[in-house]
Each structure stands twice: as structure tokens, then as C-alpha cells.
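The chain that follows stands alone, in the form predicted alone, written as C-alpha cells.
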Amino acid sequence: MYSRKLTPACSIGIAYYPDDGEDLLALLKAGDTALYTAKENGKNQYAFYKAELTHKAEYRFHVEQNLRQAIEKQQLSLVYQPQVNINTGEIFGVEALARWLHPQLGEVSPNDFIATAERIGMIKPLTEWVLRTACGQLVVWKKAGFSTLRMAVNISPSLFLDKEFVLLIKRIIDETGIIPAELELEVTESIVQTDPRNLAIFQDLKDLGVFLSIDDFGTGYSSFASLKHLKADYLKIDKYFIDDMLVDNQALTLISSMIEMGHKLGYGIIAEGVEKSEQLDLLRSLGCEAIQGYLFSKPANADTISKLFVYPVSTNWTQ
């Protein structure tokens, strides 16, 4: 015989009578809504019911109900944001970003519908559509004479670790006819671990010839030991740091350290969320080689972005 210590934990939703409901059914519904909020906040917590929680839950339900159809019928759209060489002003790539404008719900935030796609098991068809559409657009731009571009696409951590993910990427490359090095896959720090499975996927993708970037670098829980082994090409410094770099010396020190460390490990550096010329000047002085942000262009449709390929960067640099 042996003893085992049990540590009970629970999430609790709290509803008051009669403020939150005048009968048992209404109270249970309010309590359940509050319980969902407690779980969303990290579990093993409690939350009180508020009227806005019902509106939030109803909105989430409508997003979930309509998203499956939107993905299956390809009712979403893509916008693109340029990635710019910080010294020459040359656009060397664009990042594809999904958008969803629903007739009744209006503009649904990517944070909402991507999280929902994860929850209902639709992230794979969503990402496959984004990859195929974005790579198809790259082919259109190449035929128009813009042949030095690279297309960046965000990949969900859960999909990245899917056993068929590498085959999916190979199929997209074969179907669209792009060169593998013209595709850049962006993955978040959450999968940057020394787990052999993660490292093997990185290696398989590099064997295909695609580029790999660690997105939102500095905001997650990446293992520095992993960076030593990963076959990635770029570190993308998150907008969180860029926003504060002009007023916070600690943020500036962290950015400087990330750039220096990245270069010493053989990574290229892309700074996200650059909105001010002063940020650009500082990043250039620190040795950062590429930027992405409103200083050059907001995410826009393919036709609008195409015009940026034609006109000199200097005419758009301070917009």
C-alpha cells in the first residue's frame, strides 16, 4: 500500500439571485457563462457573472457557427504587409494576413477567428487556403515582373507539429509552382523547444528549401538552447519592444541584445511594428537589416501593394 497526495482544483462561475437571473434556468446559464470566463483566465479561478459576458459568449457562438462555412466556401480574404530592407528601402517580401468581413458580424478580428479555428479543428483548412492563395498571388506578381519577392505566412503551433504538415507545404509548392526559397513560414516561440520532434520538422522544412522565421521573438518562453540547434533564418522582434524603444532604455537594451545575439547565431533580424522614422533610425544604427510596419505601409490588398513595387520607397517612407 502507498499513499498518493491529491491536490484538488476547480474553476467557479458565480451568479447572484435575482440580479443575474430570477429563475433556476437563468441563474444556471449566468453561472455557466461566468465559469467559461474563469476557465479562459487560466483555470483554477473564479469569476462573477456580468451582463457583457453574455454578449461576448453570444458573439463567440456566432463566430464559431459562421467560420466553418466561411472557410469551406473561401469567404475570407488576404491582405499583405511589405517587409523592407532597412538600408536600401527595397521590398524583399510581404507577409500574408487573413481578414474576415462578415455581412452581419462585420469585421471579425483575426485574433477571434483564428483562435476559433483552432478550437473547432478548422485551422488546417484555413492555413491551407492562406498558403495556396498567398503563393498564387506571388506567382501573379512574378509574372508581372516582380521576381525577387518572398511570401511570409504565419503557421499555428498545432499545425506545425502535425505529422502531415511538411507534406502539405511540399504539395502547395508543387501545385503553385513557386520556388521553395520564395516561401517563408513564421512560427511563434511556443514551439521553439529542444524536443527532437520540433527540431526534425525544422530540418525537414529546411531540406525542402523554405525560409523559417521565429515570430514575436522575445514575448514567449523560447529556450535559448533551442536557438542553438534550430535551422531557422530570421528572428522577428515583436512590436511590444519597438513601441517602447524611444522612451524606455530597458526596451532599447533588450532590442540591441536581441539583434546582437541573433546575428552572432547566424539569424537575420526583422523588426515588426515600426511606425516612426526615429525608430527606423535607431534600428538602423543597431544593425537591424529589415523592418515591417505602418511607417512604410499598413496591410493592404494585392492591388494596393503592387503599386508599392513600382514607385520608389522614398516616396512612401514617411507616410
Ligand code: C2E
Second form
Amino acid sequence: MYSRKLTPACSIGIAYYPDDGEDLLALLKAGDTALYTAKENGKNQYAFYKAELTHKAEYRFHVEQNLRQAIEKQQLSLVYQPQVNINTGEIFGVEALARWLHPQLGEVSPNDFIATAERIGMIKPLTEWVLRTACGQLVVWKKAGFSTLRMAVNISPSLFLDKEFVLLIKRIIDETGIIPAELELEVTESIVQTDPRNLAIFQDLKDLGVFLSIDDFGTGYSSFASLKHLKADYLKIDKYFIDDMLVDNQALTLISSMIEMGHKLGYGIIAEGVEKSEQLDLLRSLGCEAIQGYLFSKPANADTISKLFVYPVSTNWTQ
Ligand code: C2E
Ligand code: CA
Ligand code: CA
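Write the structure block of the form predicted in complex with the ligand for the protein whose form predicted alone appears above.
Next comes the full complex, this chain leading.
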């Protein structure tokens, strides 16, 4: 007989009468808000209600309420951040990053609305919109003569595991008429270790001909065993390491090891969040081949980015 051990986990939100609510409804609401904090803090723990949580909860509620209509009301847009060859200064690709400007809420951070979209089941239509818009923009750029670009799009882990995902990618490629190798999908490394079946999705996407990157590399729980089998093209070293590389020897050692290991396993390396020319020089000397970051360009709208294609930067960036 096959037996399975179940380990239930529990999160608790605690609210006090009468400080946190004077009637049942207010008290339940406060308890629920505190429960949310407990979950946000990593689950399997308790949290007490605090008044400032209400503002956070109300904001989250508004984000949730409005996000459903954001696409229809054309409040979403994309900005693009160049990915640059560290040796030649050539822009070989751009990463599409979603923006949401709401008339009352103002600019909502993608960290907030992407997490909300995942929670309320909106991530599929949202990503479909991002993919279609980004690939459409790539076609516009190609027609304007910028034909060597690749478009990188972020894919949430939950969508990546959707059984229809490969079909969705196929459909977008067909609809927009791009070449599969012009599309790059960025997924975080959490995807790598959850289930061996994920490796099959990587293979299916590779068979389709798209590029794949492991985003935020080094911050999650990389499974080295999975990395061995992965059919991905790039590791993107997270900004977290780049931020510290000039002041912290351990961060530098980790970056150097990631680059060496990545190369030996056959991955290209993109360093994210490069802001200083000293970081660039050091990364170049470590053999990193591509960078993304404010040093070169902040994410910006398509028109602004097009100008960078026309006037490429000097390859000797320290001068
Ligand atoms: P990410 O994929 O790691 O994107 C990189 C983030 O770092 C972007 O923030 C970018 O603006 C920022 N960044 C790039 N270079 C620098 C730098 O030199 N200095 C600093 N301080 N920051 C830099 P952003 O646009 O706020 O996006 C945050 C996250 O939201 C993204 O992190 C990504 O996980 C998510 N996201 C954005 N758009 C989408 C989307 O269309 N789909 C999905 N699933 N996630 C998205
Ligand atoms: Ca990314
Ligand atoms: Ca990243």
C-alpha cells in the first residue's frame, strides 16, 4: 500500500475587540487583513492586526477591482529596456515591462499588479496582451529596419505551467508573424525545481524555437540537478548581487562563480540592474557577455528606445 504523509500548515490573523473593530463585521475584516499579512510573511505563522494594514488592504482592494478593466480601458502600456552586448555596445534585445496608469490610483507598481493578476486569475489575459503588444512592436521595429532585435517577455510561473501555454505562444507567433527565435521568455528559477514535468515544457518551447531565460537567477532555490537538464539559453544574474559587487567580496565571488558555472553549462549570462561603469568593467573582465540596467537605459516607451537603436553608444563605456 502506498501511503502519503500530509503536513497541514496554518496561518492566523489576530484582531482584538474593541481596539481593532467594534462590531463583528469590522472585527472579521481586521482579522482577515492580519491573516493576509501572515500569509505575505511566508505563511504558517500568525500576525496581529495593525491600523496601517487597512490602508494597504484598501489599496489592494482597489487594485483588484480595477485591474479587471485595465486592459479594456487601455490603461496598460509597455516600456522596453535594452539588453546590450557588453563588448560591442550593440542592443541585441529589449525586455518588455508592463506599466499601469490608473486615473485615480496613479502609476501602480508591476510588482503589485502582477501579483494581484496571479491571485485573481487575470495573469493569462494580461500576459496575452503583453505578448501580443510586445511582438507587434517588434514587427514595427523590424519594418523600420531594426531587424536584429529579440523581444523578452516575463512569464509568471503559474502561467508557464498552464497546459495551454505552449499553444498560446504558438498562436501569438503565428498571429504577429514574428520568427520564434525573436521571442525570449523569462521565467524565475522557482519554476525549475517544482516539478520535473516543467522540464518538458522547456523542451516543447525550445522545439518551437523561442529563447528561454532564467530570471532573477541566484535569488530563489536553484536546483542544480534541474539546471543540468534545463533547455534554457540565458541566466539573468539578479540586481541583488550586482548592487553589492563593488563593496562586498562575497557578492563578487558569487557573481564570478555564477558566470563560470553558467558558461560551463552552456548558458549565456545577462547581468541585471547595472548602474555604474565600474560594475560594467568588472562584469566584462569576469566574462559576462550582456547587461541590462540604468547605466545604459531605464525602461522607456517604444519611441524613446527607437532613438537608441539609431544612435548606438560607444563601446568604451568608461570614457
Ligand atoms: P524583473 O523582470 O526582474 O525586471 C527588472 C526590474 O528591474 C524592472 O522593474 C526594471 O525597471 C528594474 N531595473 C532594471 N535596471 C535597473 C537598474 O539599473 N536599477 C534599478 N534600480 N532598477 C532596474 P519593474 O519594471 O518595476 O518590474 C518589476 C517586476 O515586475 C519585474 O521584475 C517582473 O518580475 C514584473 N513584471 C513586469 N512586467 C511584467 C509582465 O509583463 N509580466 C510578468 N509576469 N511580470 C512582469
Ligand atoms: Ca525579467
Ligand atoms: Ca529580473
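The term rigid core refers to the most C-alpha atoms you can superpose between the two forms while keeping them within 1.5 Å. Note that the coordinates shown come from a computational prediction; the quantities given were computed from them, not determined experimentally. Numbering follows the first chain given and starts at 1.
Fitting the two forms on the rigid core leaves the C-alpha of I269 displaced by under 2 angstroms between the two forms. Positional change of P299 between the two forms stays under 2 Å at the C-alpha, relative to the superposed core.
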